[in-house]
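Take a look at this single chain, the form predicted in complex with the partner chain, given in structure tokens.
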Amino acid sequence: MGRIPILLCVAALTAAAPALAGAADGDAILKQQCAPCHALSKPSDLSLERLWKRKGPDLYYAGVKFNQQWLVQWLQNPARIRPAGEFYFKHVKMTPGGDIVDIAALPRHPRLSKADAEAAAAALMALKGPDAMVSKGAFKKQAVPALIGAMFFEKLRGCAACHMDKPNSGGLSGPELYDAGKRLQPDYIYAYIKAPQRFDPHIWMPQLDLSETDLQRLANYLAARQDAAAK
């Protein structure tokens, strides 16, 4: 008599198990795996000291920053974004010829399964940050010839001092940007160039006095950088 209900329960649990396993809990993944290094909600302390202590970039506005498809791919196969890591100062090795990046000191990012990456990416896309952090539609798509874009990025506005717009071409203290268009939303690219300190109040990127034409030109050049192997 008593065995039937128990068997029924076991059967019911067994039937439910694959469904539960298939639907990875994105929020739980963020809390367990991402939160130790990344802020998932806006920190109350945004001081320079806190910037020095944090282990990874803030993700509380990931939903207005990243392209979901890129997140899904990257979380399964995390590749270098910041040549000197975050924060660059902690991964510098002094040599007689000058400073170099101490590659051995760079931490490795955890790798997620496909199901977990999809769930985590969906949960990250729900993190929009405070209103008006990124103005929707501020980016105006226009055709910027790659040569003109590169000239402004590399020579006229000095972005290449810290960023690479082509593999092995440019500085190392900022994120690589030769696949910026794959990784980042155009409105975010525009908003970040315009005022990096709106996102990170003490970040080591200058806020340049760029005209609207310049901002659109640079944002369009970067939004068009789609290929990691772009020349």
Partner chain sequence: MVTQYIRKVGLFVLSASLLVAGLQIGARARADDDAKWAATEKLYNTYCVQCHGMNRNGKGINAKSMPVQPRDHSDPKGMGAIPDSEIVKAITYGGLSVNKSVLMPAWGKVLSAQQIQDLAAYIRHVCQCGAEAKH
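If you superpose the two forms and keep the largest set of C-alpha atoms that fall within 1.5 Å, you have the rigid core. Computed from a predicted structure; not experimentally measured. Numbering follows the first chain given and starts at 1. What changes on going to the form predicted alone:
Okay, that's the form predicted in complex with the partner chain, but what's the structure of the form predicted alone?
FYI, this one's just the chain on its own, none of its partners or other molecules.
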């Protein structure tokens, strides 16, 4: 009688072996699919020349930047986050009506299957970057009226010169931010606004030197932007 459960366990493990053997390997996917364009460990070269030449944003701190569920969905159906690509001047053309994004010049991101996207996202979430790059709990959730937040974003701090906080409204050179709360972790939003050069030493994003009150207000406004069609 005592041998039956053991035999059943062995049979169950044997039956599951093919599925386990075929499970997606997140680290292998990152190496094959992501490493050609993204840094998966902190680069030794942090020069302006490297920033100019890189094909995609660094991912060595993806685990403290992105929300995992967003990653899973985005990797299956990637869409542009920066309207003009990783570096604005490489993907725009001049017209009599002003600069426009040259869509044909923008590289396409590979699509992953659901299983591969889940495995890759899990592997990305394990990449935390250097200690204290993002301080956990620095973001303090608070209610910020949408009108006040939008005025702060668009008028008082000039964020709209480079970013959109609603579709088709704002700049093209920086990432779209109307779904920032869905894509990004709140502590990362806070940390990046506070000191963008901590993440990219030569990035053109200015350090705004905001008071703690204003920093929290702007971070909370962006963290509340969850919907790509937000108004």
